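The form predicted on its own is given below as one chain in structure tokens.
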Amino acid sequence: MDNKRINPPLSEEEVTALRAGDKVLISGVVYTARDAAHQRLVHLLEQGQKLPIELSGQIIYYVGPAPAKPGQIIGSAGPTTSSRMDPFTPQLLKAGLKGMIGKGLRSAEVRQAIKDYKAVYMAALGGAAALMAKCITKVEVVAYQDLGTEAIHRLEVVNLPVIVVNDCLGNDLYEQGFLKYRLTPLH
């Protein structure tokens, strides 16, 4: 199968045609957040004030990248585990985000967050962090400065690989990755 290629931010159409399963190269400007990010977020909204990027059609990495080496422009840069970002997930998909880049299961909330908003859940290569750095080729501290590494960072990415988990109908590549390789008792 090829690789689908998405350039956010996001359209409706881009999300939706988008199945749990497929290898997709991603292409521009993706936001890393994780959990305290997440949190100050999330407050933000709850507060009705303005957040310090725009959430339309955008794509979430959960990365905290490591500090650069000496000639590099962004150390590893591995997804963290999902799971740690879905008390805050369908807000921020109901402010608009339309994506997010981590590892791991997301909680049945976040899976039906992600069909009421039409977003979509990837997930990227675990292990190959310094292979995800090579894909970045500009970046930026946009918010949070004080939170070190978990900063809100702006990465711009050239053929970033992630695969589609969750998609916006309901499908679910880890369940049909244990449905397909279950054991079946011998007889």
The other form holds:
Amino acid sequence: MDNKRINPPLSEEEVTALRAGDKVLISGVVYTARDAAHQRLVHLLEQGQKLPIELSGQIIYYVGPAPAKPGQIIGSAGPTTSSRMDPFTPQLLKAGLKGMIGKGLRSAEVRQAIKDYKAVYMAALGGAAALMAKCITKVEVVAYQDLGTEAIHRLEVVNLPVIVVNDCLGNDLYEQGFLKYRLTPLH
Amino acid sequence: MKLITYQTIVAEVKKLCIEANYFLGDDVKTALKTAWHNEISPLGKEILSALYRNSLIASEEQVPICQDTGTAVVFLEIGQDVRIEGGYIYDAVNEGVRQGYTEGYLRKSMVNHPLCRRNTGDNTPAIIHAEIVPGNQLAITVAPKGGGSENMSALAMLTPSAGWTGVKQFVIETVRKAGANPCPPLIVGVGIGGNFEKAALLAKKSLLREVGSPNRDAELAELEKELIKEINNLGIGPQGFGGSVTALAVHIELYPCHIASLPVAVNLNCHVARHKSVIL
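Structure of the form predicted together with its partner chain (previous: the form predicted on its own):
Now the complete complex, all chains and molecules, led by this one.
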């Protein structure tokens, strides 16, 4: 299967063309944010205040990179477990976020919000952090420096490989894969 | 009586923290190759080879295999005829962790308080398990453990009548519920017996065994085989995208227990089963 290519910020056409199981290469800007940053972003939204980054059409990568060694742009940078971000995700999607990169299952609420707001959830390879760091060409902290590895970073990426898990039609790659390869009967 | 200095322990722990995070064990690499042969899903195969490639990049460039360089779990086996000079052994371990995580450019993931959550900045404190053993040697094992797989671990206090069937159901259910979250293919550590805390420690210690090495007890080795077969039948597959390899190995450890109890702990490890040891 050929790779699809996307370049954030994403247009509605780009997002709605993606399907669960698609292999995608991302080039352009993605933002990092983990638990603590999500909490702050949602707090600002609830207060009706401006966010430190423009979310519209953007992709958030759930990652807390390892520190860069001298001569490196960024340390190893694989995905963290997405479900921890579930309580905050619907509000961010409502605010314009179009894509998320992480690993693992999303809640029913998040899957519904992905459909409602026409967004996409993609998985990067958990544990393949040295490989993924090679796709990152530039990094700068844009907000919440005090959070250290959990700060919001602006990453420039070239051909970052991900796989679509949840598309805007409600398909779920984890569910499809599990049903296809399961050998024991479902109870 | 053997004398081991505080500074020696600091230096060894520092080295082990760095090496464990940069260099994936040969046992895991071999297990990934075997898994690649056994995997029937084309996407699963692709992922297994990406994980293998990732480990080669990490060791060649001396960078962490995974960005989550973990909680520093340190096992000490202290010979009863060993004397530590120059300071407290736990301080030496923490100093080694501090230096290893800072100088090795490893991610610092420890927060000072589970609720207030301020990063300690140097990945201390380590989680230290010390045991007094016969002899005059000190064995140190550093086993960095990431949060993703640790979060999916579970413990159950079963009733004795649940027996092997109950244990098996609990282990399989824990893996099924974890799904893609702990980054399969997994190494599944199972501790059966002891009590509440002993079972958890047995499960964790079982992860230190060479990946896929059967339990020395033939009966337990059979149970391990039974479990891995059923876990792989779940269809979760590499990274949860579906496939025939959900776990690389199941390791069971067992201990006697109370007449009223049947504790079972399942400690999940992603494919990055990191641990390095030294004997002083």
